[in-house]
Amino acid sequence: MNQNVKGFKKFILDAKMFSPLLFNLVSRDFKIKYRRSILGVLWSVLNPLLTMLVISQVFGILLKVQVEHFAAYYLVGATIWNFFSEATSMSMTSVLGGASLIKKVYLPKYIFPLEKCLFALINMAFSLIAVVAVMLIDGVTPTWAMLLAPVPIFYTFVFCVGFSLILSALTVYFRDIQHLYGVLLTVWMYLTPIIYPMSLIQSNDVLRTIVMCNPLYYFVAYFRNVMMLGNVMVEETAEQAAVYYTMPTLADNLICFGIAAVTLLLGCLIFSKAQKKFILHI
């Protein structure tokens, strides 16, 4: 128990300590991604925009999935989905490209993966905008619900940031997995209830089970019940899928709650443990 204190009260004391140098990690991110770049923040309204519109086409017209308000629908859940993959690929390497200050100076090595996340954090607010662009266009009715979109956005982070700090620790000592992520988020998206709606699997058990077990599921079901509540579609036919949002529960919270701080709690583990000999390993 001592040392749990201890370790925390280093962790605040580094926090502030070295404060000034995660501000300055995230504006060197900010300022490389926008050099040169014509449109520069713009990009990222723009960049889902032109995403939605390409799924929209593709699943909306050509493949026949119909989901009211679906331009909505598929944008609210892929800026979540968005935030967790720029978050966590970013974070992957963080520690490797830190190597030249890790090696002159002391510093707090979770401040790299932490840094990333805050970073996708501030690109996923500017895609805010093209969020509630596009639902007033498709016709979604705001509800004073969207108020609490802080909070799925926290629990997200606080999972982005346990997941991170397990893929950056792990990278440090085996570098294919920077080849095989990519592969392994191309699966968990389609894993992930984002273009389809839960409805269209209910028949299938085991893809049904499989999904509900993927903990990315439970922030984008909360992050489209508190920006889309009370645009409830109430009819379904073998075209058309019913989608349902209601208000966020108890439940809801405390199993969204539970993942982020179990996540958070192992990375952390982790993340300690491997850190003592990244020295030797970048």
Contents of the next structure:
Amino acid sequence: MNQNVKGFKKFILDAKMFSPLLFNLVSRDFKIKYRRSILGVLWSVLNPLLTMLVISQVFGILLKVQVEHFAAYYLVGATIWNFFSEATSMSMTSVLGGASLIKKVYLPKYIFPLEKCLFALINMAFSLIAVVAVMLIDGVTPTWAMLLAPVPIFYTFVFCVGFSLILSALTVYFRDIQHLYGVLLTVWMYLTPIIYPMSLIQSNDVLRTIVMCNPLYYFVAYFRNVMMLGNVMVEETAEQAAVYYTMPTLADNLICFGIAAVTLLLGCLIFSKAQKKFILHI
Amino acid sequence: MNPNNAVELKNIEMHFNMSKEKVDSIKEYFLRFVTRKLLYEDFVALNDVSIDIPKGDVFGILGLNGSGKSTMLKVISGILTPTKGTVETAGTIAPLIELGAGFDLDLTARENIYLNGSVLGYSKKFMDEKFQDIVDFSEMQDFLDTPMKNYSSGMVARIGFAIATITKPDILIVDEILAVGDFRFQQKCEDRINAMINDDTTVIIVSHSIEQIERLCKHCAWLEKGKLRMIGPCQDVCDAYKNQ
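Next, report the structure of the form predicted in complex with its partner chain; the form predicted alone has already been given.
Below is the entire complex, every chain and molecule, led by the chain shown above.
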């Protein structure tokens, strides 16, 4: 018990002492990312904008996905997805990348995955500018509910941190994960309704159950609902009634919060167990 | 912990798994697990070492290469967690084990000074106050906004030393780094360490130069193959070490 209290005290002291380091690491990543590019930070806005143009043309025109405001639908969902995929893939190798530091000085090791998640969060904040621009161009009626956007982003962030802690700790011991994770991400992306609406797989029970087990589904749905509240998602057809974006309920909040909290807790447990032997493996 | 001690090591043991080849892929791990070939050679870097270092002492550690000196410094500074035993330290530790840990050579010296300062746990405000001192001591005024990849290794070491010694730590850990830069800068480094010694800082020094240890230290420990062979007043240990 005494050991636990001591460990917790150390955790608080460390967090306070090393918060400037967290800040400096994020700003370093930022500087290095945009070093010597003429447009610099503007790329964080331009990139999603250009990607969106390509994807919405391909899927909206060639494949005729039946979603109203498809460009906005896709981009809002992709924002959460890209945040998750960027944060976790960068975190995955973050402990390995911090090897030179871990071997030389004492640092709380969770700082590395946490820093990558923060960096991804900032990148996403920039791309939100592009998202809002596209939404307006696409004719989405904005509502005050958009101000609730930080809520699903917060849930996603906590989930990302938890997942990144697990991933980065495992990668130290099994380097194969680096290669496997790219494939996993692709599968995961298609199991998240980003380029298709849920109504498309309504009749396929197996697929629908799998998607419902995907944590990202809840974060994406929540984010879309607050960003595009009241707008039509799927037009009324002979087979089904129109689908609207609705205000997230208490249940939605509990599900998202539960997923995020459990993942974070699990991440902390696994990471704190694994970190003692990091130095012998990096 | 005894309040007169700066560092207390109790029955420290440090084991390393020296597997013949490093198993770090799942397939390999699985195969070896199934065929029961997951054999490790246990290497004991520190074996039942207990040392108390009193406050204000200058403590030298002697030993041949591979005797566990650096491992011990890393255990004291918290980089390594010992397999068995406990480490207790009183106050702040400035480890001069590797200079410039965390320097990113793509960034400028100015940015690196702040980055490295935060690696050592200093606040932004503190670094603002000490920035000029660091620059003055390292004599790098003219190159502050040059990316550090264009620096020579001596220049990098100067900045590293200047940052690491900017505080008055309670415990200073020095691992063979009095040999950075040109002779004039080496003199400057030694003066600074001497100033700390006179200022009641507890200093732990590892060096291959016995003369240096004899000159600076009050007490010494002699490590041999991970075991504590002798501990006591500096001159006694140094004499025994030389006459082995």
